[in-house]
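Take a look at this single chain in structure tokens; it is the form predicted alone.
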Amino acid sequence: MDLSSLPVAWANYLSIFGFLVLGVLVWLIPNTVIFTEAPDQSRWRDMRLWASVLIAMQLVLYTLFD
């Protein structure tokens, strides 16, 4: 099977998967790995939270732009 005669928009969906995936994965990072050098716990700096805001952003587009 050659991957020329698919879709385009399979390519579309893979990425939007890869984005669902990525997003489990950061949020199985444990806190003691996100917190290690951090002054204070506060929820602002979490990377998990922001790197979710930024994959929520790419999924926007990627549905937007289907």
Second form
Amino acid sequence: MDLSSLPVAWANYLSIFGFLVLGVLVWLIPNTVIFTEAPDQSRWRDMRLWASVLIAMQLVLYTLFD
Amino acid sequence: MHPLDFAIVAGYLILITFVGVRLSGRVKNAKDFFLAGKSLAWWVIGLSIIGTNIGANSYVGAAGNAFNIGIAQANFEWIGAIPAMIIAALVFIPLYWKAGVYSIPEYLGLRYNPAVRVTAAVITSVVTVFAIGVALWAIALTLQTYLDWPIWVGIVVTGTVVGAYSIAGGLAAVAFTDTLQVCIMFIGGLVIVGLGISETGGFTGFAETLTRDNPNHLQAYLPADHESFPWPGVLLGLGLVLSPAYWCAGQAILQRTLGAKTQWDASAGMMFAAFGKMFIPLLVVFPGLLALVMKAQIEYPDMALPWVIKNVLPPGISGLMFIAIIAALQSTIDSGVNSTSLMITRDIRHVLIKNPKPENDLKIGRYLTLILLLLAMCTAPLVANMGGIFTFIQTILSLFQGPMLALLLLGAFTTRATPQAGLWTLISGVVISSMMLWAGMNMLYVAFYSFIYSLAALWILSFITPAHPESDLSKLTYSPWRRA
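Having displayed the form predicted alone, please output the structure of the form predicted in complex with the partner chain.
In what comes next, the whole complex appears, and the chain from above leads the way.
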């Protein structure tokens, strides 16, 4: 498929789709990787949550600047 | 220069030098110099990553590009950074920690062979010296615009200040001065946003004026036939290749994560940097748009930010913002010289010299830092006639990011990639990238096609060349689901 034939709005759709896929993939990473050498396993140290917040903010931006 | 501005600039220089000299007492060996003695906390790492990243290619250059193309420039901070930073934090940083390496070329050397290590280190070092030269040029340009200093004076003064704390304090001094510099950058940037918005009639007035004269300047992507940043090129070249290569394999960026207290601090530092990155367009894109809305009469786009500082900000704040730019560029230079001296000291010298005497690493690293700074000072004037600063850096990166990323991905996620296939793919990939660029192809497509070529070449060549035994690769491949 020739991407350049698609309207420019598709760039936003593809970006949003990519972020959603990444948002799912980060939750497949096991706790053992996330909390390696962490001082404790408190909720705020779970970087999958950090990643999810980042992704949500990106979704807002790419929806806004359409 | 207003006396208040002068006092702020002088105070900044004294503070930076003081911090650098204070931290020099902690440097006892090469590990202290190159990896800050593995002592960095996540928030220092995060701020230092932002400081390293926002340099010539993001501050002055990005404001210039935003003046031309609008909010689409923010893609370099959003889709061109955030996903790759998340992947770096959760996948590659844990992998490098498991491998126990000082540098990314060292990881590639363990995964493939010493020839790949040296080749990757040489390529990265050469590009970094150019990037430092570009940063020096950008500082000199800012100093000339703001203070009427001759270009060569700006280059020499900057090189001397950065050299003083980088040579004395190593990565710890670099990281802590970066942290300070980023705080100054954010304060200065937010003041510009506030004053700019109020001078142009509030946010609505600003957006209306901007889009009335430039209807596409608030669209995230530009049409597919755009000369510099076509949207398919941005998604494929920037999003899939340049950005992951920069954030997952960039030595200057990742070095401070290897100097973290713990693996968690390393990963959290990168994730914290991603949060900061989200707001960087306010600092680097907004001034370009503001200059446009205020109808700045400037000779070329890279002067948009210096113009805003000179014409929008009052005395005192103007000095603060001025040092914010200098700080941003300095942090690129200090990180570049520190990481390059590491690569030459360990990744090149340790491999090519028979008896490298690791106890000499600290002394050699310091000498190299000085030599690299002098080299960059010589290359700085060369970039004057090479077009926009940002585009120049991205063009150089597009030559080797595709092959490097292919080696990293297949090396990290499979046991299939072989040492000889890695070396030949890296060399041939850079040659092919150069040919495509020479033929006039857009740099974003060069990055994407060279990446596809390198993936295919590495995969195919690995069929006919001998592989490492799988047992040797357990610490060098990413397999978090495998049972110990």
